[in-house]
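First, one chain by itself: the form predicted alone, in structure tokens.
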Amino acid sequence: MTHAAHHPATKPFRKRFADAAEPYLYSAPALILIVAVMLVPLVLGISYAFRDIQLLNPFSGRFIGLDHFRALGQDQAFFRALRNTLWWTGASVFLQFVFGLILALLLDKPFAGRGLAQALCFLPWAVPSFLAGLNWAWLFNPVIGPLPHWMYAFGILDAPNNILSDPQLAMWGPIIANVWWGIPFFAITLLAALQAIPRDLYEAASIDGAGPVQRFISITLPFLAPTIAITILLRTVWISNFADLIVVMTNGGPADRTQIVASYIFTQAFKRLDFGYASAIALVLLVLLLVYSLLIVLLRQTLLNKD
């Protein structure tokens, strides 16, 4: 008796297996899911780089190694299509971010009907990409739509053409539209995060005398820090990988002005049919967006860290 009080029983091998499992198996399903949707498909993208993959080849299939990068640093068009991925990326999180602020700062403001207002500046989140990228193409043309007859009474137009016809402007199309369609996801995160930060922290700085540029300086913009850092993250990877608007107004044209990455990505593979090389080009885009999230996410830190 005593012998047995002194040396509790360990528990037999497998219910000490099953206690260390549990977690694992309540997670599996979820797990098994990622792995099935996401995983799974990410593996073969890759390997389909490496191999020539044409749909209306039976033959094709074989391993070529890195032919398709080799093909693609010869690539003229791929070039283009990252200057304009740079260009479009840039001037749509850059304009969404600014609107965006603007607007979570109006909507901070108590005001008669705000609930409404705040339900109207939402609206365009809620429109699928492809209607948004259909009406904004009707709204630029000048035949039904308003947008050139009144960017040639402003002076903006020498004439009201189409500018998703003109090379040079034609990329300004997808952005604007890009822009209203997108302007939603900047004022909502942003308002929330308004709306975390403490009232007697301005009132202080009221009293202490700040105006009200002060106290956006020094009290809102900190507090907001964190919040933008990530809103831009995610931003920028999604409208890099984002072709709906661009493939619905322009399709890369005229003369591949406004064909960027992904877009010439599903070219390849779904005009082509090429999917090897659309997966190479595709590994490419997804480097480089994984690089350019490690730097926002050191940023980020280094600002928490700072703090």
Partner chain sequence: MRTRQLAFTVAHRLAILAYIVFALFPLFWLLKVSVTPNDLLYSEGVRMWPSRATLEHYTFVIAHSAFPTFFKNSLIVAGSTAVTVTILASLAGYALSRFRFRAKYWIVALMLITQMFPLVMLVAPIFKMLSPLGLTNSLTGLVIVYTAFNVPFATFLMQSFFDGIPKDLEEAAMIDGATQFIAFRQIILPLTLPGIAATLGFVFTAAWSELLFALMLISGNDAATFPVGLLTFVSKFSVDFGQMMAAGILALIPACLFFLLIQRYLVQGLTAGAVKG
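Residue numbers count along the first chain shown, from 1. What we label the rigid core is the largest C-alpha set whose atoms superpose within 1.5 Å from one form to the other. Source: prediction; values computed, not measured. Compared with the form predicted in complex with its partner chain:
- Residue 284: CA moves less than 2 Å between the two forms after rigid-core fitting.
What would you give as the form predicted in complex with its partner chain, now that the form predicted alone is on the page?
One chain, no partners, no other molecules: that is all that follows.
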């Protein structure tokens, strides 16, 4: 009796193997696909950054070390794209967040027809991004769109011209389209967080004599803060990589004024078919994003330590 108590129960090998293998069998198809179609190309792409790969040049393909990166150091278009990326990401995220928060607060109050209003407000999110881009490009087009005429009437523009072809203003086009398209994302996430706040907290605060503004500052904001932080961080990365609207609306023009790094990579690969150079830019972008994420993690650590 005692000997059984002190020896681990041994199982037949076949059963042990079958038990251990089961979860892997369930996840294997997904994993194989991810590795083959995402991880392998990622590694391949990193190797391209150090090679001369041009699709139309059969003699390309050799290893050229850091040549692409030296060229990149001289590439004014690239640095402009970097600045544009900051501008594009910052403005888009900020406006999406502000309007998303307002919309979430508006929809958090119960009223007749809220379900329908919510569905209509969130509808832009369902519009395919290429269509959203085209749609706004048309709205900005003075031939068929009303916006230039209205902006001219309000004195915002000197003449009813297409802002997408004005180097000074062009970036606003994709940003506005992006804000229109992305507000629902913030609104939905924030609305979910709002509705997770226990209602009796508000009632308790009212009984304690807090007004609406105080309630917002002392209950709503602290509860929303983690959601806001994580949504903004993730969204920043996502939007900085989001080239669809720019490719569709301006293709980086006029004169590269709306080119962001992601669309620049796409242009290099798609238009110039220079896969090596495109991969080198992509690698730089990847490193920048890693640094950004690392900074965020460090910032979080120091903030946590301070508390």
